[in-house]
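As structure tokens, one chain now follows by itself in the form predicted on its own.
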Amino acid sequence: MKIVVIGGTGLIGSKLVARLKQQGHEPVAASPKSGVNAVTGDGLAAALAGADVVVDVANAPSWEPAAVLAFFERSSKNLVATEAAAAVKHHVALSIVGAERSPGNTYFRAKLAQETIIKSSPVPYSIVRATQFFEFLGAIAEMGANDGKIVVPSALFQPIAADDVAARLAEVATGKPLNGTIDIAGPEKAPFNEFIARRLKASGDTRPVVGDPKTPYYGSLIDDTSLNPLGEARLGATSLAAWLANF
């Protein structure tokens, strides 16, 4: 099966691509790297040709507002437009959990405007809402750092490693499409600053870590339910302490 990569030399697209290679498919890693711009549509027509299925993975380059809505209001029209030209039969794309309870958060916005491009598309669709990644914890710490010490919110948390979001990709992307949205999140759940003081300690940084019910995530408050799954979702299976003993 032909699986084309939108992002695919990225943090999840690079992960994805070594794992449907590992079973037997034949991915293409497509990127402006490789000569493959979606949101210009440069390159798209030929990478997308003969291809079974599209899994969107790219990240914005910039987070200003308006930047980072059209970067992916603009890839998510070529996108969907060339694999309706190329019959492509499942567009798979990562999103977030909670983006829509994050109003205040322009990234979040982004994506969402992203979702509805997608679901109004006549190309048969899943969307992955993942939470936020292990990956991401020394950088989300760093933007806490005042005065000596970390200021994160202290809602729950429910992060997850990002080598589990490929495995959930492909098992979604090799599926049938779902025409709708499923959430994945990590196995456990605690409080942010509870994970932040956990990643910093496996650097050995030893700035204290305080949980703030006021303090904003991405420009909006966030509370318990705000970057959780609040249904059902699946649980990747690697806990914080097993990635961080890699780490």
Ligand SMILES: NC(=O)c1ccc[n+]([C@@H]2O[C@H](COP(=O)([O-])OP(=O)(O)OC[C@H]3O[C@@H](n4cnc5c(N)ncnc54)[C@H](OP(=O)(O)O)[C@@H]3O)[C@@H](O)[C@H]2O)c1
Given for the second form:
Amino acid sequence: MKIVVIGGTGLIGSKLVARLKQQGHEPVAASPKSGVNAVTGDGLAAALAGADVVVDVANAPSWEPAAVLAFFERSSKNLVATEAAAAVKHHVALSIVGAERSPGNTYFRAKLAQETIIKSSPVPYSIVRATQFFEFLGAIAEMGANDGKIVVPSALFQPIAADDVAARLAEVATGKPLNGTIDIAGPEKAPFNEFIARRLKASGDTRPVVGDPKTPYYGSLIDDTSLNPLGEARLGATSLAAWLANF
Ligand SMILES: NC(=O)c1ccc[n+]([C@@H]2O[C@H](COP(=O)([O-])OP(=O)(O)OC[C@H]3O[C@@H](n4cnc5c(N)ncnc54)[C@H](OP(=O)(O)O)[C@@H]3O)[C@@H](O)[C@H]2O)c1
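Please give the other form, namely the form predicted together with the ligand, since only the form predicted on its own has been shown so far.
Let us now look at the entire complex, which starts with that chain.
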């Protein structure tokens, strides 16, 4: 099966391409580095010719509110239009668990716009919503750096390893379109600050980590229900301890 991975050079994309190749599929990593730009449309029609499936795991270079919204809107519109013209049978996209539950989070708003475009397109689709990646915990910590401390929310959090995200995406991409959305999350749920403290400790960072319910996550206050699956969800196999052991 020819599977074009838009954003195939990124964190998730490169893991997904390797996994699909190992499974005997014909993945194509498409991104600006290989001359395929989903925002401008450059190289898209040629890359999608003869593709059975397209998986979109591209990410915006700028998370400035207007830029990130324009990125996900333009890229998603270009992708579904080019897929429809090329008779692609399945569009798979990676989104975020609870994106609608953090109204002040402009990145999440852009992901919701992406989901809306996919759902209203004629191309059969599957949307996989993941929680935050373990690989992202260091960057989250830095956003909370304040006077020698790290201040982050204290609500429950359920992050997942990028390898587990790629494994589930590979399964979905090689299956029938769901024409719906599934949630995936990590195997453990604990206060946000605990995950951040464990991640920093593993890299020898001694800054104290403070959990504060009044500290927002990307512009939105969060509670125990904001970022975690509320209904059925498939859980990744990798615990934070196992992931940190190879960190
Ligand atoms: N971070 C999280 O915790 C989290 C949680 C849930 C879902 N997600 C979603 O997961 C997805 C993948 O994230 P990631 O961390 O793997 O991303 P990443 O490592 O930042 O990789 C971004 C990819 O997007 C490509 N790209 C950038 N601009 C493009 C364009 N105009 N056209 C086509 N491709 C373009 C890049 O290509 P080049 O290498 O050529 O620049 C790169 O391959 C994102 O959609 C994100 O919203 C993230």
